[in-house]
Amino acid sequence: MDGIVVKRLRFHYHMSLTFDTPIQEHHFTLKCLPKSDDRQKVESLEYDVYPNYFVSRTSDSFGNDCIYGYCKEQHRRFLIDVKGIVKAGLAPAVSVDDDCQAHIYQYQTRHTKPGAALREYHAALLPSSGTGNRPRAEYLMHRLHRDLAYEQGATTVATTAEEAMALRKGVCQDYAHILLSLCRLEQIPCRYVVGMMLGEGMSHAWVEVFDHNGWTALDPTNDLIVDDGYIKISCGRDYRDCMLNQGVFTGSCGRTAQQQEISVSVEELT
């Protein structure tokens, strides 16, 4: 199992959204619920949404668990708390029943589409040895981690892989988007992942790469193969498929008048 040791992890995800003026007719989608797969087993899960009118739970087209809801009445705060226990590190990869399901992740998206900076960087890399998708993706991850500087505030959620590559700096979202772009330049199916890591802070992003063993997870920000200290929440083609909170509402509150706070804690249970 590639040295993976199983851990039982207790987590708490909290998000609060405050509006400077009341809003109403609020439709929202939340993707912040981990689910069981080959690598992890959700032993317990509870969530609380406020306001909690007309809340339901289902899955999206990528298989992610989602909370859908609607609140008609006026409110100035929106809260979500998710708590639970996950057994992580059960397998080195997530299996897939149908290879065709994986190949939709070979194609570039608006966030990963390469331009001059990414193509120039890719051209300077060692050519593929043809030994498989995972070894090649690991090589790309090592090089990216070496050549990109982690810097908060240098980019935004709207920054593309090409823009971050031109800056040679960014955060976990940028590392993930660039690795996706490089892999897709070589026709390697790969997908964006949002989840949590041991410790306290924010949510985290990494990449899953498909080969004959299934989906293997790589963390380019930390130059690591994802192990038993990670909890996966959702996956998709890029950041937009995995947005933790999406919504529309009516009211006079603009985007700059919204204040969002997110906190994540993950601890190992002995």
Second form
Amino acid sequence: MDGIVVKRLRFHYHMSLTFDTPIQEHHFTLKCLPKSDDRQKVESLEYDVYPNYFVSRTSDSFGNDCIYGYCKEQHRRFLIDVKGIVKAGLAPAVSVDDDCQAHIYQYQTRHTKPGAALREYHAALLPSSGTGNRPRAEYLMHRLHRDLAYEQGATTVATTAEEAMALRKGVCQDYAHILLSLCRLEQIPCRYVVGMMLGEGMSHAWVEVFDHNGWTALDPTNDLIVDDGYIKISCGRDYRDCMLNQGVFTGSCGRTAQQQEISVSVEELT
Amino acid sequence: MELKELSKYSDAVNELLARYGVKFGIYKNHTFKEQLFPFDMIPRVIEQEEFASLERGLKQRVMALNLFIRDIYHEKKIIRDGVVPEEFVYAGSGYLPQCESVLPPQGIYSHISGIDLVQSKDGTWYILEDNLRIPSGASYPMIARDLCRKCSPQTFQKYRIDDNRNYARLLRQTMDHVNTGGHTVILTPGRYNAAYFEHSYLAEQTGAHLVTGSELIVENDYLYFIDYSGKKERVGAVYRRISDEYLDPMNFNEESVIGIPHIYDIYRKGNVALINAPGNGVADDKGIYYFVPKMIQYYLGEEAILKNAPTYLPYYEDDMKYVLEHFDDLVLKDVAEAGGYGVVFGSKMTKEEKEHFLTLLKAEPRRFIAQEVIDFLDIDIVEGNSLVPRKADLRAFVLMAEEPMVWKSGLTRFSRNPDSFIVNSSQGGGFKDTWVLSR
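Could you output the structure for the form predicted in complex with its partner chain, given that the previous block was the form predicted alone?
Now the full complex is given, and it begins with the chain already shown.
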């Protein structure tokens, strides 16, 4: 299964935020730029953020590329458009020079911290199935995929691994958080990944697990090892480190409601 | 020394302190209460030679702590070499992953360190804790000294005391050393912060602008100060008196309304200095304290000049055994708490409290440290017309510019309650000036 198959993928990521009352003094950070690593090569990349007073580029401490900026003027719509071509599936794992740094991903976070439901679930798993970080994580993924039901609307972005486990349902974010929590219960360094996938109209989330080969990616929602159909955008300890769009702004008194529409397309180039 | 002569000015000085607004704000049960910070006229006096030895020890400690923070957020050699276990670092609340691979201007993390010491009855000084985030307190002995000099100039002719009013100059030098170009500002959360007096006093004394978050803005890759007329001017150094969490809603707590969005992004690019650097909490955690003498050995190849209070980490099996056997002789501290909270004495617990505590300790050994109770050298304070002994500590200030500088003074805090060992000002204690004799 480690046979190398490479795909050239053209992607288009579009997000529109609509506020029901005008906002201003809007500061934003966007983690929506795929970058090249051992697994994927970004051949072209363009982005547009509208409106903006300035935009600048930076990277965060997890190695993700970010756009940040500011829009002072009043606006009711905020648009982000990113497109490019990525060659994916170049290597089975992302190698690292510094394995010590991987250990910062070994500790539970607010989103992955286990409670009674996760501990109970974990205790019932076979202790000896799968030896080594990656085979063990694969075993945990298979079990989780079997025991959790995919259901949209049952959870929100704020749902923790523990809450989703208690419900036994969720979406890709919840599958990823639970797998992280289980791996971390066994001291396996692992991280949350946001990306895009062939044939999926939304952004997707999965998990990377660390061992001597580097970081291998597992997709617990689909019970698959990540292959040439996936484009990675960012990674971190959990969802919060990888939020595609983050913003603070001033608006009218009380809560300004916002609608977020995201469309993602990934197609194979032949 | 005939220091009692000073005490007749006690009312005059305390009235002046109140008039200058030398207060401490405390939040208790969700209400904000401001109280005066009572000043005791009798100074703590430290002989020149004794202070010289403290000075060497403090410089050594702060150098090692700075190297430690840099190492943790970069190469992590001390973890690789097994000197500090990684869970004490990564699972602690003071470790901020956002700080990974970010090097502050001039590589300095702890520009202003407040090191708390106590002296035992046999004269030995022990380090109680390191404060590397936003240590406050230097302004109090500064202004108290100034007012005492006004009330009793003759006292200061009679004794040869190092002038402590140079703190502003040391601080300015420290801020200028890392300034990346532009103004120097002191960033305060505002009027209702516990240490607001200090923020305004230090701004006045150093000539820095006193600002709140709404007066600063990031544009492109730089930070600007917006003055009353709307004019923007570049800022190169921010002595921020806002905790890491609230500093930048885009990089830390997103709910912060007192921070400056994107300030951390431009700091990462080296375009502004933040004093102290974010992430320092990784080194002043009570659990990490245990390892400081080992750090000094590891980074500097020297023995620690200043001792830690004898400390046990229940995380290690041997230490846990010792703690359980000597429970009543020890003071136990929750590593996640500060300001004198989360400190319990084994001997003062009821049977139920003790049982409850032991269950907690066994469940989460990493959360606690245990220390021998130090037999404090009491110092005298004036109460009515007499002198009474009280527990006291000393917060020494070490400033890091080209090299570490120890301020020849410090904040001496005492407990007004004769039975209390806790001298923290947020628990209602008072303060004294600290004199370092110049010969």
